[in-house]
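One chain comes next, on its own, written as structure tokens: the form predicted alone.
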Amino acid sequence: MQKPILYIIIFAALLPIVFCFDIIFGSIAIPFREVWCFLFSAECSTTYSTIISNIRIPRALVALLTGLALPVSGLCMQTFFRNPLAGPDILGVSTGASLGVALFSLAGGFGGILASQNFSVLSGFGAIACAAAGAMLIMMLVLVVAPKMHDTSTLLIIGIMFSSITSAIVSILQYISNPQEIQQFLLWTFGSFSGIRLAHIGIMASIVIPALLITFGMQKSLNALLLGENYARGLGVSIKRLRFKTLLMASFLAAVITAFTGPIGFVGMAIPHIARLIFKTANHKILIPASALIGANLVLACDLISQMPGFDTALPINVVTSIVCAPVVIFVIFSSRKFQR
């Protein structure tokens, strides 16, 4: 069996292992058999099974899935602008889903409404509407101008001034809000898994899955974007159409998961290094499902990490993550041949 395979196969059945610690250990440990119980059979403790089924079942799944789709859509963008620090993020699209959650929260006198509720989800579905929009509005400007760039050097830019300008407005909207709304906010950039109904998770996997199996299907035509627009264009691949598609999709998968989430630093960027460094390829076939299979259990580990068995606090997930992945960030610009020269 070749060693690619085998890795694969490796952490697909770390997968479920994983999930299920995540499941059994926090802030109250709950025994296996328990947690066999519930998923196998009726007879379990109505606590235990409160706890399961409201709290760590939705929190772990929305770990699985931001765990699959930020590293693919940070392989996407690294690919895309030929960029190893490219993420997710660098189109603006995160700062967009900030500004949505930003106008619901400080603007329009929201933070009354929402003070004397549970902020992980801020009110439920209308921030994840308001982040989803702010996200889908800086994306759609991305693939507007996008035609119209030549190259992606200049695109990268525009993105960043995106980003700027949306970072900008938050700014002013923080500086002329109360501390109380100021203070949900920035529980909500910290970014959490809690909170968000069943039903939410059903619309964000019914979202994340199908852009995942439609970005596995561009691995050929982002294989031949490795070496070159012209090499492409000689093998029948549109060029255009490709970029198109490969922003819509990267764009789309980081913007479902920051309108459900909040920002989640560094696993975008960070995930598809790890998965060149243990599959060392660079072909998208393999990187691919490599990246979600690593992404899903290292984002399930670190919300594993962020409840802090046998403590009563949580540590933001956004602070895990990015003390796990951050050093994978520096170890890829000190192994830059760029910065050894």
Second form
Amino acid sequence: MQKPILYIIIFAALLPIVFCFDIIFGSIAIPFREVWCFLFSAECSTTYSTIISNIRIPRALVALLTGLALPVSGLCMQTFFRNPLAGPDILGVSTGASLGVALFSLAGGFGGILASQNFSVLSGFGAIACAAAGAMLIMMLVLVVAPKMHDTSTLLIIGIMFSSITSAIVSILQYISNPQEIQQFLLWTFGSFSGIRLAHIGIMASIVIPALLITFGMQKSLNALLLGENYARGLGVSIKRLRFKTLLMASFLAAVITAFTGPIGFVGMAIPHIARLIFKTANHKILIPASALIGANLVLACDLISQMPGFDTALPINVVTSIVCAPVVIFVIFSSRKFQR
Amino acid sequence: MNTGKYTAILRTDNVTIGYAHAKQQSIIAQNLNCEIFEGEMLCLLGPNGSGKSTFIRSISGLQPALSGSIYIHNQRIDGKNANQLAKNMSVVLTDTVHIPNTTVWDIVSYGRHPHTNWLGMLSETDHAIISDAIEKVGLTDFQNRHLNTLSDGEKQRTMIAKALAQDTDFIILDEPTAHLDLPNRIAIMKLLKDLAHSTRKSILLSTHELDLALQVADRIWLMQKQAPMLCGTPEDLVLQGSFQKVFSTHAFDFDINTGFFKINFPVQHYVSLSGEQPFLLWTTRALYKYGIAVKDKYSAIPHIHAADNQWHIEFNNKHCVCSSIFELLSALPQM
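Okay, that one was the form predicted alone. Can I see the form predicted in complex with its partner chain too?
The complete assembly is shown below, putting the previous chain first.
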């Protein structure tokens, strides 16, 4: 009974350490003394504190929020669709975001014109707003369609259709765009935690944190939903409301994160599995905080890997998360098999 | 039954069940009037397509009735929200439950859902109720076993324990014995019957097990296609001829004298038979399968004497001895 709490404490304790590492290491390593000094006293060396406050901290904060939000979104989707392969993007929310960005930046869109004059617009607020608009559009469509569907597997198919239509439109836009525009867009699809200003992070956090708390408030109903919709109803869960809330929260978390960072692969789908395997439970009261904490640690670690000291260029975060998470899942599966015997 | 003596837990009043589409309704059954009393085990029987499952879904509030009202404790179920209804009735469905990392105890604890706060914290009382429910279905030794290691019968017991833990006066089960082997089917039916009598809960279940229902049900609701539903004790329904009417087809008959269903094989040949039990009975049954009926002895038909695992056939002055029914059946056509 006490074991899950102990694990949660361990992961929570690990988080500030990984967070600090993420601030310390980068294309140049910052001495720990400087980070300490930046955090707890006013007088520090200015070059370091500029890097810390303008680059490293925003970056780590975005990684932290992404790691908290996406796994929780993925967990909700997996429970909702009763499908272990479901993730935050199962209903096409982040392809919706990419459509927004594509319309903005490709095929002579406003952002594209700026981009062709070598403005790096796709890290600005314009791209964020467009991605958010695209993601919200798909989310609204899903929420309008969802109550009409009697079972979740039909909804899943509809979601996949939405997502293929959107990616087809994105492909068309790419096909008719000039190389410069395409390059800008491709960079966006690699995902990035950098270039987001602290003010924007404030917006991001003020959306993500309440959404996470609301999702945690749904844990009891989500547990009942594990038995299937009919049993959940028999246990007194208002299915219509739960369906709407789950879809809304899960897509919303995915939409907000994708709008700010671009697509981040695999985290949302894989981390709930890691949490289940480590915590050996299906109870959302444990899985929601567990997924969030493991996610935050892992995404910060991925960010650390993506900008390993000694390398001039940082690897795209979208690639690193996939490369890191997949072996972790495989490892956890194998080791937990061994424990079971 | 004397309604003054028993309290009706659930009552349906002129209920029509079916599916409402955008423009038209497809009615599956109508004029359903019945009630279930306290501490009663009631079986809902009927041929496939008579609307058993739809009726179960309507009563459990999963699907609205097209017209009429369903009352639980004299209150309409459609006037209650999901949580209020969950405190009045618990359901065991045919939906498969597959949750990794979940033990029997965890599943049964879900039954406390309508009674706990938003965090789902279980009190001492909740723990006691859960353990008690697990004990009642005989799974105490299995309570820490994972769901996916259980047999179908044990899974069904787990779901029944979940319903017990929900602590309602009324439990409704949709085909609880489907997918189970005969010993488990009997055990589950017996368990439900005992629970109804010992806990004074009302238990309604739909089933295809006619034989079992006749033996264990306190009363039966018998649904028919395009005809009103019949209610009564199994014995009354049999004596009134309802069973024969609803279930007998050209292929089989309900035998009112034995209480068994008998498959009809067209009789093509006759033999006469003498000997000792149990050889007589099983010889008759074997012959019946091949369209051979037993008649009084006369010279135009073969005579079989069955005793001590030996079968003597006499016909047209020929005589033959068989040491098994298999030999008998292959020898007969040659006579």
